[in-house]
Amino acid sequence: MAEAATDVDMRTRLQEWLPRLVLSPSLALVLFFVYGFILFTIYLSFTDSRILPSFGMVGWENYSKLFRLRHWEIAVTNLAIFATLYIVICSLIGLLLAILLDQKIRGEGFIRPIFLYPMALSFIVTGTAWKWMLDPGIGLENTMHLWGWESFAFDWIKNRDFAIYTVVLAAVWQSSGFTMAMFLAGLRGIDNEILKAAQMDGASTWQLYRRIIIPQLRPAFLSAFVILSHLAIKSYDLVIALTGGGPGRATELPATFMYSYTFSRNQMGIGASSAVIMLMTIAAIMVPYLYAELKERK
């Protein structure tokens, strides 16, 4: 009798612990493979690691070296140019397309997927397509010449000063449809009653958008900014496929810098410190955003 009671007791206790037990493998994996690894990389960024991790502490030396490197300076400048243009152009195109699609367009169900399909592709595929399309020898420039526009020149992808803009072009092609989808969802969520009331008061379409609709899209703008900026900072594949970081170092980004310093130049300490800077930048954007999103829901 007593045994049966403890048996039941054990079972309820097991039931009580079961949820936490089920969650624990995931938590353990993430604690180890994400947070443990982050700590390890931070630790490495203070060591003299070269080809392999080594554990001689060198203080802030890697960081001071990093910020004196011309290569890193180029990567950071490129990221600033790329991220700004990428975010601004994607948002503008996304907003424009969303507003146009929201005008009770016939065939919307047919057009929308066309805007969005690039998001399903790998950046390597996008990079390959644009690499040859922008190639002056066989691509757009050649086509224009064949069509009789002899003086047409478009060699940005081979030009040190302009190559970074081809990365922007390909990246915008890939993600602006996604931004459109986010804005469209925002537009469809706006209360129609307010719009009707404003229209009855004699507001023009332009005023309607400028004063009422676009201000109401603030959450969509914020989400778009957060998603696009974190995609920009992580950008790696597209540059590798499109330009390989070149010509010269003209399209290096922090992600490509980290990879080449860590794995081909055997400067693991500096590579680790650049990864830490990347993480901190993303964390500065994501943590407040996620915190606000989680709090709001309560």
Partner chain sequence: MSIASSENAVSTNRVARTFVYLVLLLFALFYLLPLFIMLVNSVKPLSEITGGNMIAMPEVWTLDPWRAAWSSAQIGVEPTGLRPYFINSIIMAVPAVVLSTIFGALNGYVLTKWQFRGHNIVFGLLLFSCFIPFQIVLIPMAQSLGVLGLAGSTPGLILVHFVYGIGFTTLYFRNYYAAFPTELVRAAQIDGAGFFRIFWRILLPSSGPIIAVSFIWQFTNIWNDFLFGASFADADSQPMTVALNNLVSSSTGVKEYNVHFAGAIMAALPTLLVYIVAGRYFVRGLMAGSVKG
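Show the form predicted alone, please, because up to now only the form predicted together with its partner chain has appeared in this conversation.
FYI, this one's just the chain on its own, none of its partners or other molecules.
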């Protein structure tokens, strides 16, 4: 009996420790290559690193230089424009598409994957495709001219005043289907009995959405805001593939600024400080969201 109890105890312990043993190499790699390099980047932001990492501490000097740079001011301004339009337009289009599909329209199973397909593409592919389409020499403008519409002009991608909006167009095209999926899941989770009761009380369709449905989509709106904000802040590959940060610095974002100063201008300390600012911005969005989620579950 004692031996049998010992065998059962050993088997139970093995079942408890086996998943930990299997996951420990992955956990160690994540700790080293993700959080370890985050800490290393924070350290570099306080050093005089240029081409290669250096150990000469300069305190807050890199941050002081960073916020005096006109280049950084342009990048932050562009991010504000891009992120605001990207989040608002994606949310509106996603919500409208979700409401449309929630009407149980015919062919929903075929239409939904079409809207979701762009999210399966990488931002590099999206940027390259939109670059070809928006280029006046080979894209939409050229096609319209070939069809006889000689007065048609659409040169936003070459125009310093409008280039940032081409980045918004490409990003919205890729992410709207994803936000649609989140809102559709939220719509399908609303209790139909509440809606039926409101209709029996004489509520119109507009009142249903304004007073019942939209307020109950608050978690979906919050999730969409967090995810889209994160994507906007770390947008690098889309900008590089679509405009390369140009013309001039018209589409420069903090992510492209960080890469430029770290690897092209050999100002690793300033590049690291800009990366830390981006990390702090993302954390300022993510931490309250995670706290609210955990508090709600408890």
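Treat the numbers as computed from the prediction; the structure is a model and nothing was measured. C-alpha atoms forming the largest set that superposes within 1.5 Å between two forms make up the rigid core. Positions refer to the first chain, counted from 1.
Q: If the two forms are fitted on the core, does L52 show a Cα displacement reaching 2 angstroms between these two forms?
A: Not so; L52 is displaced by less than 2 Å.
Q: Following rigid core alignment, is the displacement of the F67 C-alpha between these two forms equal to or greater than 2 angstroms?
A: No; F67 is a residue whose C-alpha shifts by less than 2 Å between these two forms when the cores are overlaid.
Q: Given a superposition on the rigid core, I'd like a yes or no on whether G36 shifts its C-alpha by 2 Å or more between these two forms.
A: Yes; G36 is a residue whose C-alpha shifts (by 2 Å or more) between these two forms when the cores are overlaid.
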